[in-house]
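As structure tokens, one chain now follows by itself in the form predicted alone.
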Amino acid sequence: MLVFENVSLKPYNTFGVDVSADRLLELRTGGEVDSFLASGFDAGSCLILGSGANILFTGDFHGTVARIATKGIREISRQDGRVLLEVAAGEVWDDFVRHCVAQGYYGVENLALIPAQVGGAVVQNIGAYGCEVKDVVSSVRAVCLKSGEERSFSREECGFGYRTSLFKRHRGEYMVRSVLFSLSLEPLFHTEYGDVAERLRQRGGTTISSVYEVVSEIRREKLPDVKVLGSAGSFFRNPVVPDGKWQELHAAFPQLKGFPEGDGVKLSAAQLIDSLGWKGYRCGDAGVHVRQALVLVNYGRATGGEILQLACDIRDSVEQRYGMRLEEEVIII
């Protein structure tokens, strides 16, 4: 177990915000996780951190940061045309996706190039191009930090929702240790989103590799590389409104796009923000990405407070114009 005192967290969050933590532990093996859990740590002043890809630090963290860096992909079984894999929470998400593509395991290729770790992907219920991680989760092994109890949560018990889960709603209460994924051994594609199908046609056909490559290509065109430009991906969730509210909005703003979502209609937060002229906006080193209005960026030295203030200004302007309040997808610390 690696232990650091009074350490900068800039390398550990994709926004690249330069804040510090009193203590940082890097847990690289299951044994180190066990030792940490048995150490008598204060759960109230502990932050479980993965890739730091969906978090905004607004100040120094006065406590212990436990960074999960465990690795491992293990095949459990094959049955009825599906394979069951147990994956450690610290596995880099895109490494796992590329492993599945190489092995011919279908179900996660649409989730290519998302900057996350497996544990965080489940907490957030990441999604892209018509797929969500909940679609392929069988169960999640997690520890209650207060009681120390470890148990397996079925997919239903995980309480997955749009970009959320039981673990996100009860942030700070659980540590995800590993995830069981159920993936198809037979071709099963979702290519109806955006121009994925057209790009596949231009490439000459649909294979698991070509889907991964096309999705990666689109993401690189639209989104910044977090290794070059600080970002946490989509800052706001796409709002879901009741049908009555959608009818009212569409009558007043016929250019708005809406998509059925459960009992309501999902709107594009990016379209709402872009319509108000925010795309490409910059104030100091905090800004809105030039190609995607939903992505806030750090051009170098922005503080978490400056990025949060920009987010608040955007949220207020959307609420004033459209009468709805955007919710953050990013976790604010």
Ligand code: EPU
Second form
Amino acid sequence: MLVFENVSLKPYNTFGVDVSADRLLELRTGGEVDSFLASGFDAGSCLILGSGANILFTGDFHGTVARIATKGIREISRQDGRVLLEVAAGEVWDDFVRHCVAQGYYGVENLALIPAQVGGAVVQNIGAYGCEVKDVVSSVRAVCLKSGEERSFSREECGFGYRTSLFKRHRGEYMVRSVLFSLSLEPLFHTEYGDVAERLRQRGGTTISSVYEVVSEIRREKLPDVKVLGSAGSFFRNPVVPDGKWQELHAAFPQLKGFPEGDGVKLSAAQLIDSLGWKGYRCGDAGVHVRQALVLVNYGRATGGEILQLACDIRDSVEQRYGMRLEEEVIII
Ligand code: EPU
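Instead of the form predicted alone shown above, give the structure for the form predicted together with the ligand, please.
Below, the chain from earlier opens the complete complex, with every other chain and molecule after it.
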């Protein structure tokens, strides 16, 4: 296990915020995870970190950061047209997706190029272009950090929701160790989101690779490459409002888009923010991305506090105009 004391977390969060941690442990094997779990660490002052792609640090972290860097993709079984894969929490999400695309395992190609590790992908129930990770999760192996109990959680027990799960709702209580994915061996495409189908038509057909490429192309056009420009993807969730509120909003602002979602209507947070002129706004090194108003960016030296201040200003302005409060998707520490 690699151990660092008083270390900068800048390379460990995609916002690129320069804060420090008292201690950083890098857990690269199952054995190192076991040693860490047996070490009598204080769960209250410990942060389990994956790729740091959905986190905003607003100050130094006075405790231990345990970074999960375990690797491994193992085939467990094949039956009824599906393959079951066990994947270590520390696998880079896009490496896993590319593995599936190369092998012809269908179900994650729409989730191309998302900055994440497999564990974080499940905690956050990542989603894009009409698919969510929960659609292909069979079960999750996780440890309760308080009791030390390790067990498998069925998909139902994971309590997945829009960009959330049991593990996110009980932040700090669990460490995901591995995930069992169930993927289809038969083609099964979801191409109805945005202009995915049209782009596939222009490319001459829908295959697992062409879906991966089209989604990657759209992402590259709209979203910043976190290696070049710090960000954590969408900063806020898309709000879901009751039907009555939607009718009211739609009457006052007919240009607003709404999509049916459960009992209510999901609005586009990007559209709300964009409509107030925030896209491309910059204050110091904290800004709103020039092509996606839902994405806050760090041009270099922004602090977590400055990015958070910008998020609060955006939230207030949306609340003032539209009478609803945006909720963060990003975890703020
Ligand atoms: N739009 C604007 N202004 C903008 C950007 C978008 O008005 O600056 C409008 C577009 O016209 C479009 C609508 O907003 O009709 C939706 O935009 P987009 O397709 O980019 O999706 P989104 O709802 O803003 C969500 C996810 C993204 C995911 C995309 C694609 C959330 C919070 N975000 O964004 O996920 O990649 O859909 O499926 O659900 C993430 O979670 O970090 C993330 C990037």
